[in-house]
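Take a look at this single chain, the form predicted alone, given in structure tokens.
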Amino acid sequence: MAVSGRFVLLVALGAVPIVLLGQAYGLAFEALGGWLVLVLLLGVLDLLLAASPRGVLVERDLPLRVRLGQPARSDLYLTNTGRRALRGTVRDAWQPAAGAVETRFALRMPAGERRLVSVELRPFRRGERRVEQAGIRSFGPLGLWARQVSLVAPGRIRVLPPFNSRRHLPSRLARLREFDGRTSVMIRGQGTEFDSLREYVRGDDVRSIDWRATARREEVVVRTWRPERDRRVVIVIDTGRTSAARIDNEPRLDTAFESALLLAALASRAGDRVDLIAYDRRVRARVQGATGPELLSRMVDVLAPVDPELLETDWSAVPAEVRTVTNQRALVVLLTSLETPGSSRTLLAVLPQLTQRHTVLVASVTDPATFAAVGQRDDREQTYTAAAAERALLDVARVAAAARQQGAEVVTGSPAELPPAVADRYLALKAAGRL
């Protein structure tokens, strides 16, 4: 049961002359009293003259996915099975992260008929959002009292990474071509393929002639070489404490996602494998062994409810981890974050295991308010901040220092640059014959 606004207006109407002016005649207790009895029995006649709302069938209709920033509509389909018209409200119980627009709509049902409530979300976090109940006031033809239920109207919709990155992905596919079948090289190397035969023309690399189809040919002929297929692209992401540092007003996650998304979608039109691991102490996520379209769709489906977990990822046992996807050479992207030596310890003592069997990319977003922190030194504050950001800074340079050290690559950059940085990386090591 609830009490309307209206309902504590009639009583303030009554009560307030009553005992103002019943003062003076010494009447005031007993006409209060007698005006609070007929406020109630007119609560309770309008109670039971209000039609019932778990008469009232709830079904709900909304998309399963939706990206992160784009709009999407709940719909209520509700029937009133009810012997009496339904007037009231109805308020949809949508978690807070799911950015309803609006929740609480007007509602007049008469006996059998049916009302559809729409109610437009606006997510602005990713993951599963969530809706279990839909709550109803019907009134009665007062409007003083009335009878609620809260009914089970379940519903979720998974909110996927934006993906904003994939605007980099034309341009990226571009410089593909320029190497990747269509533009063949003449001396083979580590992570090409044989192409073709063609005639020798004057300038071309005598080590490339093949002598054996020179001689059944009569005539000189050169191999082609073109970057190989088929190779093994690894993408582990790090779902640790220092994951869920926001730059940018980003997550350092959500970053990754993009640039794993990115990567992702390149290396599979190049031909390449690609799987992905979300770890930090157990796999939170996993996606091996889908290719074209399906990958990205499982991977965006699969990271959308993945958070940071608030504890040390475990680096030891990625290596372990890497091995159940492939025993071949492969690229291994780890996007996580270079701090300071002390927290990247771990990390640092895993890379020669796996620099050892793999081509290792190790990927992580810069706070591009440390940089410009760096030249204001207008004041004693500003200064000291300053030499806080310069030693932040010097701090990352050394663990970058010491990963080249061990033999891996290292691609940093502000949360709009990482994602085509480490495209572009991908794109070199493929053009060099290292993959």
Second form
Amino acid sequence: MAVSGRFVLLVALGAVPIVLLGQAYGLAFEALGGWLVLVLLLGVLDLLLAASPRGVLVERDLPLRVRLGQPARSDLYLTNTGRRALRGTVRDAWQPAAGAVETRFALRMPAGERRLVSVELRPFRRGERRVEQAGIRSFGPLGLWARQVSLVAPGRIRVLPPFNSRRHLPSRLARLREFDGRTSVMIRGQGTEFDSLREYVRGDDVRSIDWRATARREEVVVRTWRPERDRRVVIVIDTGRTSAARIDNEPRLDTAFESALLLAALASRAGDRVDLIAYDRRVRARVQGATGPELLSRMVDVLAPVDPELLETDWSAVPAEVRTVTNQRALVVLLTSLETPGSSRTLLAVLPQLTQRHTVLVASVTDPATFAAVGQRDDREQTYTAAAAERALLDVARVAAAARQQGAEVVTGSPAELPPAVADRYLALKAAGRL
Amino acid sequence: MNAGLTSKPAAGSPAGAPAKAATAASTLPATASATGATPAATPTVRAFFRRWSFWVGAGVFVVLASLVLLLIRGAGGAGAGELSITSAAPGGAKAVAEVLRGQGVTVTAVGSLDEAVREVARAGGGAGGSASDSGSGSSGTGAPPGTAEPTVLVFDPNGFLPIDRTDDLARLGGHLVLVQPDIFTLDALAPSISVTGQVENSSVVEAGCAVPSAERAGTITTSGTAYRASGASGESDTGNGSDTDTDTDGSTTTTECFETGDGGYSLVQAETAGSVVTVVGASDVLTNEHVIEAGNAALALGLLGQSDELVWYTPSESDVTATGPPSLATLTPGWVTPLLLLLVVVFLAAAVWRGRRLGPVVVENLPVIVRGSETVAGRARLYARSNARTRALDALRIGSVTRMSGLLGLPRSAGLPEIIAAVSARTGVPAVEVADVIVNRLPSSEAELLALSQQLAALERRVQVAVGRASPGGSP
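Based on the form predicted alone presented above, generate the structure block for the form predicted together with the partner chain.
Every chain and every other molecule in the complex is listed next, the one we just looked at coming first.
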């Protein structure tokens, strides 16, 4: 049960009879007792006359997914199956991170009628947001005491990663198209594929003239090339403890998601096949064999509930995981963090196994605050901080150098820069035919 | 409480019945005529009590048991004071009182002087006729003649006795037994007797005096306070402590019995013109615990059983009269206390109103928040705490040198001398100075460290400007 503010006011009004009777007849204690009994009787009467909230039928209608940063609407249909009119409050008990704008609604339902309660959700964190119960408080006709029940009405909504980096996609796709039809002067390497023959125009490299074809025709013909297609890209996202660190108020893991989504969008447009593994000591998420528009939707769906685990990533099992995805040569993108030689030792130990078979790209988020700290040397504190930041950068440089020595490509950048940087490196590798 | 009254079983649908209408997120809402209700997480009243029956029962039991205990203890505690005639505790005096009653003495306990005076007046009026018929009131001890008036025992450990009400005190009659009186009481009731001190060690002493009941008792155990006859009785010490002297001015005869040493006595009797005041210092004589030792019982019965009536007067708070200005309580109107109680109730109701949740707290896993710059900050504090100047400067120098060599286009394998030469050539700073900043000087104080690090930054900026990679003042 619950009481209302009206009840509290009613109890407080007892001061009037107490003072009046006490002043006039000295019956203050009697007045107090009488008033309390009266108020209690009224409350019990109210409670007995209140409609039962147990007779309410609750149904939900809400979208399955919403992208982080966009609002969603959760509909709650309430049906009063009891015999009395219900007057009270309903609370839709969403988790706080679901960002319900308002959770309590006044309710007035005659017997047998149905009401719709719409809750606007503005989720502020990625993942699965749930609601388990709807609380209903039913006041009696006097509005003093209420019956209250929590009804089981589960619901869930999946909040997808925002994919803010998709704004970089058009420019990268444009650059991808530029590769098409390039002659060999612009694009060197064994990996480019022969595309077609076309007429020579001024400006084409004479070295790309196909003399045999020219001999067959009456004009000069050049060969054109297009980027290779149908390569494999395997994205491995490290969900271990280092990915929990927040840089620029964004966890490393979310930056990794952004990078993975941009890369996947780009690579699938470029005709490559993208697979994804999120791994720490076991596989937290996996997308395999999805193509076209399905790829991105499956990726965001699978990645949405993945959170950093507070344990050390077991890199030694990663080559085997990659092998389960593909046996071909592939571009393996490791989205992790390169921080100190100590924490990256296991990664560095495994890299040769990967670089032997695949092209490996290691992408790591760096903290722009560290770069900023290096330049601040105005007092003692700042100098020591600058020294520590410099040491951290040197550590990163050492680890990156070690990774390069093992044959991996290394990309670092701040949370805002990393996704386009990874995409650019992918384009560069593709242009160089190294996939 | 939450389940409390929320569910009247008669209200509509059976709560436990399985809901037929699915409430899954994706299903479209059913029509209003759907049967069955949504299951409730809140238990019904019946389920609540079934689930918590043990604890509810245990709670009720504990409350009842403590109430019963309180009643029992309260009944015993009402008369549980020291030397109370209703107390069977070691410190009570129920034994003496009961034995006296068995011998036909009417023992009346009173708590205030008014009551005591009333009792004395009543007994003095009525006992005069009845004293002769029983004869057992003095239990064959040979009651002193003319003792129709009742014996009054005064025991006042808290000093509540209103000694300024001399008229009323005088009406207590001429047969007083003062148990461990303080000096104020002595001043008022027995001015010829004074306190000598506390009796530290309990011992058995001989009476050695001519008071009949003391003589009959023979020996008692000493305790409490010691007294002596005061003032003009200087010559009493010359004897063996059992002498009887008579004051010439007030014709008061004091008798001292049961010497406790140091000139003190456990019993001193003063007799003035027919009224007898007996001061008993050894209060243990009367207690349940010690009454059976030595001749304690004989002394107690002898002293208190001389008359058919015994008024056992223990002054209490009601003897204390209030003085001074009227207190706050008498000035406040009678409705203030009920109003305060009402406010308490209002407060409780408001607490329930505001504090009652509509459903349970919703739980959610929160993400771990680890700031990425924590390692840098931690390392900086470590450097600062241990004054690791050289180490800090080393880090700064290696970073700067690496960046400068990159800016100048030197190979990775370039040695320091080459870098110094290149920097000097590009910026125009003398090579010695560059070498000083880059390697040679060691900081011996914090100020030097600061200066060196700033010079290093300045040098790096000059290289950047010289190479054309940055405007002056840009970050490294």
